[in-house]
Structures are given as structure tokens and as C-alpha cells.
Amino acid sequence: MQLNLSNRVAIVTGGASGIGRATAILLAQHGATVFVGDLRLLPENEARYAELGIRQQTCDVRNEADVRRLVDAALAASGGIDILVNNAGIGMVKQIPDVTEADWDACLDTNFKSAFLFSRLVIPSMKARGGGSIVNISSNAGLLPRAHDPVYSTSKGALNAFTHSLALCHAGDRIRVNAVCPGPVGDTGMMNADLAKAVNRAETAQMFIDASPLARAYGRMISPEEVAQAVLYLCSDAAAMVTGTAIAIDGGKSLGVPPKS
């Protein structure tokens, strides 16, 4: 009964793929009401979707006014907002003296800035409902940096010092503020576009399963559907005294280099 989340409603940013559909999905399927917000709406969702009664909405996170269309569409037909995933998010693979302004502002804007447009806006709805629960998607780049893409690296540590700052504020009106911090998973939009890229699929593919000495354990990454059950418990009243913590799905990857197998 603790994940029932029948009469909650929920918003999950960059719901149309990937993480995002996979927590539209399972919270709905444990009673919640949900409303996606994605830059690109794609038509495979419609049907699943409608049988869950999921509505969906086109949304620029990095804009506000497309952030309180969202936030408007949901509070009228609902009349509140319970839960609040703030998911969407894009990669920046560039080293600093090749990031332009606009790079920049992308990246930072996406990962970063979004959280704060939708939680300033979900907040007052929360604190009347007398609690809530905001989960931000945040990377085990978040977690310590790398070298790769300090970029994204930058805007996932400040998402993750975001959601402790927010959690402290919050804790006496009981909005619970979590981030969960992926990596590397499977059939994403910023995975299967690192993939496209890559001049052997195959062997980059193998590259992000043997930086986690869990997944390469099992062989494979982890999916979109296991890091989804990480926010459904964040979201549900099993975790009713959790707030500010950084929950690593990445089957070890933050823990330091692995063992050689």
C-alpha cells in the first residue's frame, strides 16, 4: 500500500522517452495522474498513454512559459500537483575551449535551470496539499566529475546541490527533494545518440557496460524501467522520511575505477 499513489498527480519532464517513459508509465500504473512534458511528442506513446491515462504536452523546459502551460494544464484539470519529476535532460561531450556560449547555455539551461522553473512553480501547490515529493534526474556525473563532458558534469553537480539546498528549505512544509543518478542506461535518447555516433557500436557499447563493474557483471546496462523504480519509491510513502539524498543507479560506476576482470 506504501506505493500506492492513487490521488497523486504527477508531472515528469522529457516523459515522451527513455527514463521519462518508463516513470510516466509505472507511476500511472500505481494510480497516479500524469502529465508528460516533452520537447518531441512521438506518436508510439499515444496509445499506451491513453490506456493509462496519461495526458501529454508539448514543452521547451528551458522556457518558462511553456513551463507554466505544463504546470497550468495540470493544476486545472486536477486542481493540484503531488509529484514532480524533473527528468529531461541532454548530454555535452566537449572539452571547455571548444563550448560556445550557446553550448552552454543548452546544457545548463536543460539540466539545470528546468528544475528550477517547474519546482518554483509545483511548490506552492505542494506546500497547500500539505506535502509532495520532487525527484530530479541527475547522472553519476553528478556525483564526481569527468573528463569527457565537464559541461554536463557541471550541470548534474548543481542539479545534485539544487536538491539538497531545496530539501533543507522544504523539509517542514514535507516536500521531499531526491535526485537519482544514472548510468550508463540503455535506450535513451542521449544513449542511442552516443551510439549513432560511435564508429563501432558494438565496442562503444561495451565501452559504457565495462565502466560499471555491475553491468558488467550482468553483461548489459541498466534500463530505463530500473531506474524508474528508484523514483517510484521516492515518490511513494516508503520513503516518507527520505529528502536530500543522491540515489546512484549505476550499477557501481561512481564508486572509483573497477577491478580489472
Contents of the next structure:
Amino acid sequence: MQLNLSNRVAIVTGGASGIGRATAILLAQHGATVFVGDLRLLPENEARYAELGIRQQTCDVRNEADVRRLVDAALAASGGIDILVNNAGIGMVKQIPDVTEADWDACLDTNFKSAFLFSRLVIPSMKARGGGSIVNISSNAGLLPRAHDPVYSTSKGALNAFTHSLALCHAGDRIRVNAVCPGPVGDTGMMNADLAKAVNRAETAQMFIDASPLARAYGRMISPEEVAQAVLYLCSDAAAMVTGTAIAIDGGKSLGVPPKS
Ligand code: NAD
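Having looked at the form predicted alone, could you now put up the form predicted together with nicotinamide-adenine-dinucleotide?
Below, the chain from earlier opens the complete complex, with every other chain and molecule after it.
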């Protein structure tokens, strides 16, 4: 029962779709009280979330006041926070000469600064409860930068560095801080947006699959649920001695060895 999260309170950002939704559901299925924050709340989640007791509210993770509102709601309803999953994120497929300052801020603030804003508010509660787990949803791009999305790669590399620093700073408080580095993950808003832009959707999907040795071997992308399983592990007592790691759920993509054709 080490994966049992009864009596644990969790915040999951970007929980309306994809990896965040799969994570919110899996943590709730293992007993956690889950609070989801997202830019938009989707009607199709309402019944499932109500059934699992998952509470959701709108929250722009770039906005300090919104972040505080979500943390305060969780504290008011549950008295403390044990788990924080910083999952909200956006892509940025542009070369540097084409990146505006607004693009840079949108990507860095959503993917990186948000983890600082949430961690800052949540760590005192975790300390008061004798420990906690923070999981930052990074990317294979945070382990091995990619040529097509330098700003996104930078945001995820920074998130990994933040993960390592925070893990060192708060081990004494029994607060564990880890990153999960996924990709390519199907059935997500991010992947669907990339495929929608493609001239040939099937060919582009196959290109994503081919870039990951295991995805290629299985002939499919990674699922949001497979990423959520790693998050569940990191949030649970099974990972009591695990901190400062960046676990790749990317089918070996970040090994940097292209699959044979
Ligand atoms: P997704 O688009 O389904 O999920 C992202 C969620 O974040 C959405 O629900 C979106 O509304 C929310 N969001 C975006 N900006 C926000 C903001 N400012 N405030 C609050 N919520 C906001 O895509 P996903 O793939 O599930 O993405 C989840 C995480 O996984 C992201 O951090 C992403 O970088 C990471 N990731 C995804 C892949 C992949 O292949 N899909 C690969 C590597 C990493």
C-alpha cells in the first residue's frame, strides 16, 4: 500500500487535459484530495472529477494572485498541502530571431516561473506537515535540448535545474523535489496542436514516434497515463528516499541515439 495517498492533499496545475488530467485522476484514485488549477475548465471533465472529489478552479499559473487563490482554496478546504504537481505548460516552436519578448515571457513564465510561484507558497505548509513531494513536469527537451524549440528547451532545462536546487535546499524538511521528463505523449493538447499544424498528420505523428526508440518499437506514442504512473510513484511513500531526480518517460528519446530506420 505504499502507493496509497489517503489523507494527502495535492495541487495539480494544468489539470484540464493531457498529462495533468491523467495525473489528477490517478492521484485521486489512490486516495488523495486533489485540487486542479487550469486556464480553462472543460465541461467534459465535470462528471469524472465530481465522482472522484477533484475540485477545480481557473488559475493562470503565470499570475501570482491566481496562484495564491488556488493554494488558499486548498489550504482552506483541507488544512494543508502534501503534493504539488507543476504540470501546466505550453510549447514554443520558433527560432530565436523570430521570438518576441512576449513569446519568451509566455513560455518561461508558464513552464518555469510558475514552479517558483507555487513552490514558494506551498513549501511552508509542507514543512508544517513534516514533509511533502513536489513533481515538476519537465520534458525530454530539458535533458537534451532540441533544435526546433530553443525557448521551450531552455524553460525545461531551467525547470530541471530548479528541481535539483530545491531538492538540496529542502531535503532537511523531508520535502522531496523531482522532475518527470516525458515525450512524445499522445492524446494531449500539446501534441494535438503540433499535429494540427502538420501538412501530413500521419507522417508527422510517425516522425514523433520514430524519434523515441521504445515508442518506435511499440509503434505508438506514450500515453498520459504512463506519465501519470511515474508522478504517482514520486508522490508516494514508495519514493521516500528519492529526490533531485529527473525521470525520463520518453522511451529512450533523450539518450540521443536515433532509432535505426
Ligand atoms: P496539454 O495541452 O494537454 O496540457 C497542458 C495544460 O496546461 C492545458 O490544460 C492548458 O490549459 C494548461 N495551461 C497552459 N497554460 C496555462 C497557464 N498559464 N495557466 C494554467 N494552465 C495553463 O498538454 P500536455 O502534453 O498534457 O502538457 C502537460 C505538460 O507536459 C507540459 O508542461 C508539457 O510541457 C509537458 N510535456 C508534454 C509532452 C507531450 O509530448 N505532450 C512532452 C514533454 C513534456
